[in-house]
Amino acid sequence: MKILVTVKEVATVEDEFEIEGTGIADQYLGADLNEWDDYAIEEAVQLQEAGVADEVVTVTIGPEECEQTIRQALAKGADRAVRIWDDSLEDVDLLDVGAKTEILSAVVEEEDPDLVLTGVQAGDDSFGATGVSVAEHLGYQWGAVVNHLEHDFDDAASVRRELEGGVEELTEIELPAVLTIQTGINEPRYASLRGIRQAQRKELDVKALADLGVDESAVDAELELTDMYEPESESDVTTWEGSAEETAGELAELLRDKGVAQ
């Protein structure tokens, strides 16, 4: 069985940071791994160490400055990496979930896997939709918020999954699937110093669209950023000073207030 993850380097912010236009300054820009696709990462490697999968393969569109993110995937356990890239996506701000499908969805009829895990969504833009629109696009199975997935499986993936309301489904879903892995279902590894030195050694499959076989028109965005800005607290914050014995009565005041106690 070969499983393909998704891999996204995503912006982190620091505490405080200015805005530019539509952007966040760079000089408080940082890197890392996208926590969701973490996930994925690790669900994969641990199919791989039970025996269920031969081979785990990670894709990533990104420049070649992302490519320090995707050896942490490699050092973590994946095989080997794909990295898209082309000038067309040079200038564009926001890559959209129909062009991140068009391009997926190509690397995944390409490698033909058994399986793609996918995060949940990326901590930069939230879409959360990617991996359910890519399965779409091929005709695959899918299941979505997936926090439990059994490594015992053959045609078949048996897992659970979060709802609406905090209620759990229990299905199963015939192969090939994508699945989207949430949070919490593993606990991410630390890349051990040999898996680093590994990592730099493994294959890193750089491709263009055309490559691919995916027209330059596929990522002409339907989505424009036309601004950001910090949203404005809306909610009151009351503090007083002094011991709790001499604030009390006025915390217990203010509860009846807002209706809190009677």
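Please read all numbers here as calculations on a predicted model, not as lab measurements. Numbering follows the first chain given and starts at 1. First, how it differs from the form predicted together with its partner chain.
- Of the two rigid parts that account for the rearrangement between the two forms, one contains residue 243 and the other contains residue 119.
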Given for the second form:
Amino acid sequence: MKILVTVKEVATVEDEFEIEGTGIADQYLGADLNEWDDYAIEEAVQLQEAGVADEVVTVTIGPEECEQTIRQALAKGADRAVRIWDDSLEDVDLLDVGAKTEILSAVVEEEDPDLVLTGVQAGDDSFGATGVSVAEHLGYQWGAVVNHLEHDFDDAASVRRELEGGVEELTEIELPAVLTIQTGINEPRYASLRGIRQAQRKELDVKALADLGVDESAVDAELELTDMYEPESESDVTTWEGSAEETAGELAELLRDKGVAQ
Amino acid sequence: MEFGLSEEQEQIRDEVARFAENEIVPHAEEYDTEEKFPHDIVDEAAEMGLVGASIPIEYGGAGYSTLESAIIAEELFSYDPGIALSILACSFGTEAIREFGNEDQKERFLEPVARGEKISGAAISEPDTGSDVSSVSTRAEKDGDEWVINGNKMWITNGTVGDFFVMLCKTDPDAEGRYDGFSQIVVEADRDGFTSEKITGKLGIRASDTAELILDDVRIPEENLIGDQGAAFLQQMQFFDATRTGVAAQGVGIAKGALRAALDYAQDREQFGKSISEFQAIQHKLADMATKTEAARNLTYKAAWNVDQGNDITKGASMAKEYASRIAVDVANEAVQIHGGSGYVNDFPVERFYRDSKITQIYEGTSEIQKNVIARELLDKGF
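With the form predicted alone already on screen, would you show the form predicted together with its partner chain?
What follows is the entire complex, opening with the chain shown before.
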């Protein structure tokens, strides 16, 4: 079985930051592997270790600078990586779900995996739609917000999905399928030093849109970012000093008062 | 001339930082206060391959060079020196086995260390033997196909948690030269007659285990002798450049961690209506700390790079070790000063950095010995 994992380098923001126009000023930004994708990679690598998968491939849309982040997945056990970049992507401010769907679907068609794992959402733009949209586009089955996956399957995956209000659903999903992976499904490993060393020699293939047969017009966004602002906060914070034993009762009291717990 | 790190080296640094932030920082104060060896963290670190980073790939390690090991040490020490040392010292002594051991010894001793199943140690110092290593009196006498060892070893890292120790012993008391007649023998901790006693009350690096070893007629099979009999000093000298560079990297790490903490605090702490980082007195301190740290890092990386090129850098390694350990103490001291009263208690990490920094001027050759070495090389006075 072949697994394709979509991964993304996301922007991270410092606690204190300033907004410039419709973005956050560069000096407050960092970059990291999207947290949800880290769990998706771990799940794929575990499936490989369990003998269910025999190849794990990652795909990302991003410029050359994101390769170091993408190699984290290779260091953790993915076999090879595909990176999509194109001159036409250079000037795109907001790559919307439609564009990502077109591009990633083309990769899925080329790679022909049995299972596609994505994160539930990206930590920066938080569309939370790409995985399901790709499935819909390709006519794949899909399962969103998966927080458990059985590690023995052939043509259908047994998954547990997180629904609203703390309700969970157990379901069988026929392959090929796209599963969007929720944080907490596993405990992502650290890349081992040996893994980091080996990752340098793993294949990282770079493709342009034309290589995938995707027309440049696909990246024209239908969405436009018009404003960015910090919402007025109406929350307040209560902190207690002291050990858990001393303060747990006070916390329980507060939760009861606020109607959160009974 | 190339001054940057490779992408792989940056990735190592970033992943080690991620590990340290998540697994070490939340527990650092606890292990320091309780003077407790961090077994759980060491196990996690072993899974990531941090304990055997320099053990060759064929024996289960990552086969990393002196420079990469320095990067790892710097990063770990910048978060907590006590736990960092506990992790990195798990393979102490294995360099002798790696370089001079036979195939059987490498399989028996290197592989379990790389897998995190066993902890090793190096046992050189004695109650009366510090900088003058030639006064080692622990005696190994041959009896049939065994060595019978008697003596005391002092200040031994991993003394009560280690599974085996590469021990410097006198095997030929009649040898003529001052540096002749010593051998390195692997002594397992479960041999009869081996006892160890934990040393508590250390100024710093309190998570790291330190002990006195007592050897009372400990019988060791002859196949545990590393390399040639009587060659211990020649063997040991091979590693001085690498091990001193390693301690230099520890010093750079401590300075880096203390600077990071001081920068954070200076921007947070407000007095007279503004953050104290707005005051030039504090700014100049921060500037000095950063400059010294960078200078120490450059000396250290250059020494590490030279070791990896196979160059003779006795002087350079001693310079890096002496300077980096000195600035570690300096920078940690200034970091406490910037914290004021808050730096004097263990609510902030700088109090620990201040105590932990001192050891880097003492172990692996004191600052005075390093200066002797540098001067001897400058004046071409020979060994």
